[in-house]
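In structure tokens, one chain follows: the form predicted on its own.
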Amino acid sequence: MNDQALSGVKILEYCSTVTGAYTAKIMADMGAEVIKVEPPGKGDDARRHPPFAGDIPHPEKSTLFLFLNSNKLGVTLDVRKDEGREIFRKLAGDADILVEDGPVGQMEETGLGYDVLKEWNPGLIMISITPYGRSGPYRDYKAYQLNLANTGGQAYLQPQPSVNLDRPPVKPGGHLTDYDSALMAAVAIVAAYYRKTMTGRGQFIEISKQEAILNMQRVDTLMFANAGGVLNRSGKLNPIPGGGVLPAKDGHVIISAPEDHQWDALMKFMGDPDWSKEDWCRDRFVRAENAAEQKKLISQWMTQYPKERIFHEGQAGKVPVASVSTPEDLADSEQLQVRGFWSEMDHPVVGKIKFPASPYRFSKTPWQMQRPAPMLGEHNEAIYNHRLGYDRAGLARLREEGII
């Protein structure tokens, strides 16, 4: 295989779910090395999580770890024994960067904080990454995601834009919030490896997913701060003419066409509607008046049309239209499979699914799907007798006794 952009990196991963994970794998799918750490007998929470290839639950059959997880290596290893306590700090020894995501002192209490990590391994950079960060009130909170997209405003400003000025806030789908914080994550390690390079020095960081999330919402954050009010949840502030998602005949498009170039575009691509003559559409500030009005008339022309038409000849005529993807637009897109989005996992259980690729392209270290992911203490062999020197009546006695 080719050289990839983090190869070489060593990376160990003490993670639960899936900010944590993800951030991992986000390094694995650039050549890191990652070995990931779940606790013997159950493993990572995520193998429970549904959904489940060909819907059944299986610890080895959940698309959510599937996902996080390919191109790392998994070991088994229970660190509240003692022996487990030294192995960890063997292979924390041997890493460049440790993740881990679990409560605030956890790994203190177990003997595994990084000033004492540190003492073994100076250049070790350590992040952790909890709800709420390691200092304030909030610091001992547990959260879910629910949690922290409201906390974190996340929930405030969906959907958008949001005509219903009284309707309560919503949760994101999917884990959006873990995989924006995970982001965050990442760029933090990379920009401490980077000085780790020119130092030979560790560090330590620490995340709030809370701060994380804000940061992400940071327009809005700054408009509120500094206007009194949010973009998606203010009529003065968000009427978006001609703008929003639609119906179209066969799904929904969005539009957004605030401007007056894009205005006249829309009008022109609709065939100029008489009514889009008159003077309440004159111009974008009194359009903004009227935005309800005319969107209500924009869904009517929309309606008779397909989505992908209305997409790419929208798009022909200069018009800021999209249309509103399915899970089964995104798999049969002609525009993914030109781009090789789509991979393919051969996983020995699952079998070969689909799987995404990577959103980034190197000319000179492209990503590459190594390994699936890992099933449960997959790699205790090769990491522990190859790399630790246990041998395999060790191996045996490491299981017997609950430590893998």
Contents of the next structure:
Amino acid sequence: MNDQALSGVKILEYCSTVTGAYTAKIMADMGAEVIKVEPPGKGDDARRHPPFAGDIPHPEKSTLFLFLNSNKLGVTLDVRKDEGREIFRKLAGDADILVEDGPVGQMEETGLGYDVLKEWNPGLIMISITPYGRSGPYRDYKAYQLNLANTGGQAYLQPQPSVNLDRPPVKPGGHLTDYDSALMAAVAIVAAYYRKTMTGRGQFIEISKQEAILNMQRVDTLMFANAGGVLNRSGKLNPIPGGGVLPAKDGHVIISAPEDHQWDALMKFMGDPDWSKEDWCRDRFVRAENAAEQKKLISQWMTQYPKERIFHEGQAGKVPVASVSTPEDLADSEQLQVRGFWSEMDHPVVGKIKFPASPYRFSKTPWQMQRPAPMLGEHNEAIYNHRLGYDRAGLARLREEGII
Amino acid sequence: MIEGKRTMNGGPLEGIRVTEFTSAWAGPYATALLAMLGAEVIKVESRKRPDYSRTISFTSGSQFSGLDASWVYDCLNLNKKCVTLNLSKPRAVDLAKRLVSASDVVAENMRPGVIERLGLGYEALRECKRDVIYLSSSACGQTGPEREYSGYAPAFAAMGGASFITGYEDWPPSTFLGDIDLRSATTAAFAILAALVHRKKSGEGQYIDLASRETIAVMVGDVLLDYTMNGKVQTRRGNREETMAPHNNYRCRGDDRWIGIAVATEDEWLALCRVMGKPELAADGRFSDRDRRIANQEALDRIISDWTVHHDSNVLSAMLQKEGVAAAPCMNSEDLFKDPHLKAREVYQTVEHPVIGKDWVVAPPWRLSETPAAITRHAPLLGEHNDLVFHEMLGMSREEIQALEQEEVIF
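Form predicted together with its partner chain structure, per the form predicted on its own context:
In what comes next, the whole complex appears, and the chain from above leads the way.
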């Protein structure tokens, strides 16, 4: 095994939302040692989240859980019990980073606030991930992904484009919104860790999911303040040159061709239709005014051909066209195959799985699948016996008393 | 060895210097994140090839009145410095190399192959700076049959699998706007930081090949697993969620006003019935547990809509939150800008820009207790830091700089 970029970094994860788990996952995938703390008995909520391998609900078979927890170690611990809290403090005492995503104030009430933990470990970097941050009028508001897609500025713009504003705005598909805040959180954590490698000192980081999401919508959201105008999902204020989403024979393609040379390439690809030589298509600004009419004509042409053919032949002719990929298309993509986007995972319960790996290729410290997501309490012995010095009898007692 | 003065702004990356050759959104925002965390970022542009976002707003298609008048460029290039080098001239390439030899990180997002042809590829720059961390960001990556494919944010969303799963089941897939680029950018910033940690530990730099399309594909990773494990192709399903009901945006009073209500637990369901003033719903057999609510969610959605449509989305959200129900208005850019919570947290800030004047920007999304991230200055004017970088940092004489300007090397 090669050394990995974050090898040697020790992370304690005490999270119950997808965001916290994904934050720690992307660092675990880069080699950090992540100890995931789950409540005894039922474990992480994601273990009960469908779909499951083979469609059979089972705590080790949730696709979401398996995805979110690759490369982590897992222990069970009830921190509401005194000894559980002591154990948690010891684990935090040995960690570089603690990631938690509970409601504002929960850690403090449990006696595990940053002020307490830093006494044990001044080098600790602790991050609190909450829906709306730890201050301000909404600090105690509850929010699931849909709510945050609403208050982070995403949902108002989806679906894009919408020809019927009577239909409700939608959140982005899957867990995209949850992963957005996780990505932002991970950036701050690794920056703080880098700082720690020089000073030895830790710090407290606060991140609001709403603000993380809003940061990725920064250009759209600032349009109101800086240029006037409120974007909506109709696409009328922001027509995509070249048509945007278009129907193909067997699915959809997306074209955006803002530059003149790209538009020319698109017209050439379509066999230089007569209408494209008329005055209402003469330059990008005139074209922008007539985008809806062009879209109709381009659509008519596209529906004759399969999406993959349009994609590859169009790109060969320098048309910025993309095929709207389904999960099946991505699994079959030669490009992703050649680039090693997929990795293989061997899990004791679900067996071998083709697993999405990483979006970056590091020349010296590549992404590695070291181990699949932990089974519930899988590393209790390794952590409690071998690290914290409990003996077999001690471990049995912790189990009996429901502490682990 | 050129040391040069380093900017000190107190962020965690204080002392790190980045030289970048990026344009548009995905590249520039990656290094803007590092700049807000305290890194010194020097952007290399030229009058021949200014950053696209100086000239046009991709979102609205509107053109800016000059190369220093773009608020889009401003919000994507905060805290940076800018020098102009016409990289079609060999002497400009030499100067870029001198800059890199005094930097820790290089970032570029040209089409694969272009920067190598300019003489500024990874292998060439490793000669100037042995432990450089070099990130290339492109649409599909530097390798593979599709490496030269091009596209903008909507293409990454489509090729990455996000479009197919976003929207209504009975409608075409959705496109995305520039936020897709900023996801790629944030992923790039994370990758660079991880490489910095590795360099600190091992002394070695490395090359990072990042594909924007793949940054999106990993963000639908759990959906991909459903296919590789179960052969299921998940598609669009509006706001439906397999573990929650009700779970939708409901129409409120006013023009295009909506409230998102998401119910996961029995307590939340009972609280919602209470706030609606419909305790009988809690006893209704169609909705008595989560599975039944999911099975009957169309009927449930109609009942809730009939109630929400008479109310203001903000008032209703506050009422529901008070009772422990996760509710939130669907906010547009005006709502967000005027939101009291974001105001209290000082999320929208202004910078004084020499050409634009007062320009609104979004504050960095992290609050670090010891080494705070911050916006310290507006995005640079084109070539604003030529003197600072070439004269003060690299020690070139003003005469030499002037001569190079006349020869359109510094240009």
